[in-house]
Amino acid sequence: MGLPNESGDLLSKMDSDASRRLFPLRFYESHLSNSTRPDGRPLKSAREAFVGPGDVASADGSAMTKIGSTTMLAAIKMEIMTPSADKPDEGSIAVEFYMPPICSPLVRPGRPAEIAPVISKQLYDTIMSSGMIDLKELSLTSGKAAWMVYLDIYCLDADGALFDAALYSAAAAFSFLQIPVVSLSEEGRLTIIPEEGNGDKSDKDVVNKGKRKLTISSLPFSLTCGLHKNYILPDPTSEEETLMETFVTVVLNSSGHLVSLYKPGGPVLAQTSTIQDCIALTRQRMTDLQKSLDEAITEMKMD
């Protein structure tokens, strides 16, 4: 008795899958006309976000984040360096974003993804302009020693909104970061004390007593919105990104102040009212991301 209905459902699904492959734009716009998106989300809804410690044993701080299927692993390693002569009381930060072939069928072995260095630069600019990190706090001895912070972010699954997920993982990794203990040798050299050797040094040798958290002034959060005709579609998937006319990425700090606004070049313009709507959507998204991160930090302290 149920076979006709089951057969009809199967044919309907086959027709839908074929339409999606053969006429992707028509398929997508048919969903938009019904105020929904192919993955079932309402038009102005972002995907569910997850954040937690990355559990990278060799890192001083790490985080794993997921936005929908887009997955990022961020790891921070700190090393002692000699500060520059023009900024003797400041440390430095280096940011690298990687897209290994496992993250997407579009990334080929031996051929780095063209978007990776663009996102690296965008992440560095955002971190520095947001005021999240005070570089003076990375100083150990004026003019002689400071921290060099290496932030590496690996994309494990690229399903759209890569910058948003990467920035979220960076903010989480800095929130989980523990600055290593440093000792001063008889020759006046600073060295990092391995965690298992923290009890082997006298208080006179230790420069900073015990691991400590980095003081973070204000975390940056971002939301990328795809623009298609009169629609504003936050947090697009990789499939949606191929169909969008253009994009607007808004970065706000945890106080709600605008850090940056990015729109790639192209013939499509973004009206002032559209930009304002994107900023409003980012404020809503920021609240959800901050809440998830706060919960993850609380759970980490309990452990």
Contents of the next structure:
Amino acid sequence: MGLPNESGDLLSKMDSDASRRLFPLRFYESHLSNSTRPDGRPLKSAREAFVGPGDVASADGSAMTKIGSTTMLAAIKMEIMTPSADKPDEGSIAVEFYMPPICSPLVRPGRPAEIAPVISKQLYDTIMSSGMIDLKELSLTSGKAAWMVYLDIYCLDADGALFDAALYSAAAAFSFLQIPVVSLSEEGRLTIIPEEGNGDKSDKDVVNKGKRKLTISSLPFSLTCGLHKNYILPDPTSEEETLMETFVTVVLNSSGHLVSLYKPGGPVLAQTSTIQDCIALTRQRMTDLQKSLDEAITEMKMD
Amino acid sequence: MEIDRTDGRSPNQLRPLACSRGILHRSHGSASWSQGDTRVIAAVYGPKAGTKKNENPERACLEVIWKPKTGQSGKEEKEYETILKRTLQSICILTINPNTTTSIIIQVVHDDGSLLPCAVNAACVALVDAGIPLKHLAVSICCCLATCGHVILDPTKLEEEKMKAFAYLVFPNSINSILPEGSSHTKSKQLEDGLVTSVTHGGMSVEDYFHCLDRGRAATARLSDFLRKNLQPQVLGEGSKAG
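With the form predicted on its own done, generate the form predicted together with the partner chain in the same format.
The next block holds the full complex; its first chain is the one shown before.
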């Protein structure tokens, strides 16, 4: 393959695809020194994000988001349950993040992704910390019936920034959510009426006719930045994630509050200036994400 | 406005620290760390030959197993394992023993708040006890934010649940330099100001977060001194592990 001091010449003679696979770090750093990233983005720019209704017919609310190639499908189903004795006025939320083998060649049926339960827990903590959903609003009858919200997020394509795309899809799914209609049966139990448009169901049985949407106080938006030597690189792709080992995920909500600052170790130490830069980048990103989500919500209302 | 804490501590006061090394005989390194009632035991086995499937064979690999006090390992334990693994990877010199795996097992003995910081501190001492090469030590602390904006260090479980938000922070060990002031100052300053790990729960404003960082960093000086005193070579006559 050539002696080490000849590898420089080898690199210049080699095809760019081959050098990308054989010397990934060198390929990557040569791009960074030209203030650009391998996919052509300027250094500090994140990939474009798309959001839309997920079209999952059996779910009460669903959304699909794409950040670059990373695709997430979120779906919410709601069920009636008895609230726990120590919190009789609150419903509850269960978040699960799945990485089926379709999303990445590293995930196989017998080899589940290690990152999936970690992202599930991170999403749950972020949703609870952000105060997006008030659990008391999920209560139907104090002590007897409350909503159990099951949020499932499926990763369809894993190309870096999984947590960002998943959180965005969760926020969108909650925004598109239509609470199912509930009626009181003769035995005094609350049951969900399926949406079938049968005209002879009398309206006075329906308990929550007016209240079909959750009040969402403030949506959380996040941005993951990779730290590599002195560079801060927002929204890394999966190729960049294998080269960088340090990531900082900042979650801000629409009122500018810091919901979470997650830096799970990594060889690069974060100085205060680095953290401030990451927070500033997240603020910029938040305005773009919020705009796209608002457009998607208005479009859905018009349908 | 003074904060009243149930156990009478001041906001900056840590709970009594206790640390013992070499408590397990079969493991290559072990340590028990307690802050007040929270107690964690860490054991280190390694380096052992071979790395796991997707890991880089040109570097040493770390594996963390977190055992809760009761119940089965679930998502929360997996999250702690990932955070701890990445934190310890940043302090170990991974190029020294390539193609080996070092296992760190954490056993929670009692959880009374500030569990992850306790585990990070215990793991660090256990790694030193096992003789794993490290760049520097890591000291970890939990900072809580009360609704009035005051920062409280090292909360108990009740305090953690009541507070608006809390953050688990890990900083590198403070440096005890023998060089005169002024020489090679910038590099060591950079090391001291850095943040290794941060995990937050609950919403807080950005300024409050930076207050937490400052208070946490200031408190690490005390933790570093305690660590340093504890890691002094043990009294002669106890016999070494290699003997």
